[in-house]
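As structure tokens, one chain now follows by itself in the form predicted on its own.
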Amino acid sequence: MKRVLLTGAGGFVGARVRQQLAEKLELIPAPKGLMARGGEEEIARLVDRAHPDAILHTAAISDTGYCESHPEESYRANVELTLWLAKAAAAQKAKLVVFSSDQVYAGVERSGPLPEDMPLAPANVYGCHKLEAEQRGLELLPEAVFLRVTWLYDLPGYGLPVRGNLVLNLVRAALQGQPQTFSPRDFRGVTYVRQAVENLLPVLELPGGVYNYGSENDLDMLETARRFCAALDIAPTLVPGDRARNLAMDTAKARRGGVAFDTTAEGIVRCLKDYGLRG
């Protein structure tokens, strides 16, 4: 059984890693608050004491608006912390898996599913910091794996933390009678988080590099919202917007490594079955 140091263990992803993979990995949660307050030496001591086979780094500041307003905090959390972990992992000869983001593709004008090796110039602070962390992290530790993760969602349950996501936004809009705007010119994958967590087992065996990670989606976001509403049997008012964006990723590289996801439209069905809301 692999010994895995887990950062962000109390967060949206980390809490689900602990709940779903506790019997398949020997998980060592990083002390609460250390990722937010610790310096490079403290991080190195933590990794040295844990002596893990792998480090799964899910801790981040992922609110794009907050990162835009607080770039120094974002840089420490999303770049410096990742680099400190990369150095510590190299010293321990441990595998490092880092949650990056589809926001590295923000600002891309190319249509169609996007591959990992295309030139990038992210249009927001969060995407810029995640891309810098990937590039510099791989310079320090070429064996590291960076996962460009899509927008994740889950339903409340299992006593686990939830955060704003597509499903909750749509349900809230239906209950409160608030219109939601989605653009037919906006494309991105949306992924059921519990499937993303399940797939971390094959991820631990991937060779180093950057991987697009999550559900592919050939639907625009307006149609995606309609499909989710139909699956959830809700009918909020959906207003067509005009935002032009493409974050839709090509996940063929991860599939070749044994990482397989449902499509976005299939994933919501899996989610509802897991929660007993669909036969």
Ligand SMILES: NC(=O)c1ccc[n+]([C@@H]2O[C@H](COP(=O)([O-])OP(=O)(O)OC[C@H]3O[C@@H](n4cnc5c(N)ncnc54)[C@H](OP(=O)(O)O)[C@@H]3O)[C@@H](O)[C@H]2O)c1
Contents of the next structure:
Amino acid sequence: MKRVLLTGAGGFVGARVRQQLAEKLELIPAPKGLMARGGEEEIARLVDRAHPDAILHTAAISDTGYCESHPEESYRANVELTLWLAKAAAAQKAKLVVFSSDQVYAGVERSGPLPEDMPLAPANVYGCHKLEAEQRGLELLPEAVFLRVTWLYDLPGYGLPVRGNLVLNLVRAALQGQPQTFSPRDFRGVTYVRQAVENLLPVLELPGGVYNYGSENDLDMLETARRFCAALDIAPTLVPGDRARNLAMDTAKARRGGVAFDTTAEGIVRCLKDYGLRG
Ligand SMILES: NC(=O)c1ccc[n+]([C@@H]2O[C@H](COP(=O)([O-])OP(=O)(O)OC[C@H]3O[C@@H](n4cnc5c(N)ncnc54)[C@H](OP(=O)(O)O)[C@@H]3O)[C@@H](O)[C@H]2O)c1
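For comparison with the form predicted on its own, would you give the structure of this protein in the form predicted in complex with the named molecule?
Let us now look at the entire complex, which starts with that chain.
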């Protein structure tokens, strides 16, 4: 069984990694709060003590709005911390898998599914920092794997953290009678987090590089929200907005490495079946 040091173990993704992969990996959760407060030496000592085969790095400041207004905190969390881990992984000859984001594509003007190798100039602080971490991380450790992750969701589960996600936003809107705005010009993948976690097992075998990671989605966000509402059997008011954006990713590279996802429309059905809400 692979020994895997897990950062962000108390987070949305990390908590599910601990729940879902505990019998498939020997997981060593980084102490709560250490990723937010530790310096480079403390992080190196943690990796040295854990002596892992791999590091699964999910710790971050993942709130794009917070990163925009706190760029220095974002830089430490999303760039520097990743580079410290890359150096420590190199010293220990450990595989490093890092959660990056589809926000590296923010601001692209091209339509259709986006490939990993296109030139990028992210339009927000979070996307810039995730991209810098990818580029500098791979310079330090070419065997590292960076996953450009779509927006993730799960149903609320007792004892597990949830954060703002599409399903939660729609259920809340339906319960509270608050209209939600979605644009027919906004394109992105939205992924059931449990499939993203399950797929981390083949990810550990991928060659180094950057991979688009999650469900492909050829529907716009207004239609995506409609499909989710139909699947959830809820009817909040959906207001058409006019935001133009394309973060939709082409995931062929990960598929060639044995990492396959449902489409966004299929994923919600899988999620509801998992929770016994669909036959
Ligand atoms: N959730 C999504 O929809 C989504 C989409 C695309 C990409 N991602 C990326 O996927 C990864 C996991 O996301 P998530 O939703 O699980 O994140 P999250 O729940 O917001 O946070 C994950 C963990 O980050 C650590 N953390 C908190 N503040 C920190 C700071 N200032 N500096 C460093 N670490 C800090 C904490 O770890 P401890 O619990 O150990 O204290 C926290 O539990 C992140 O890299 C995120 O950017 C997420």
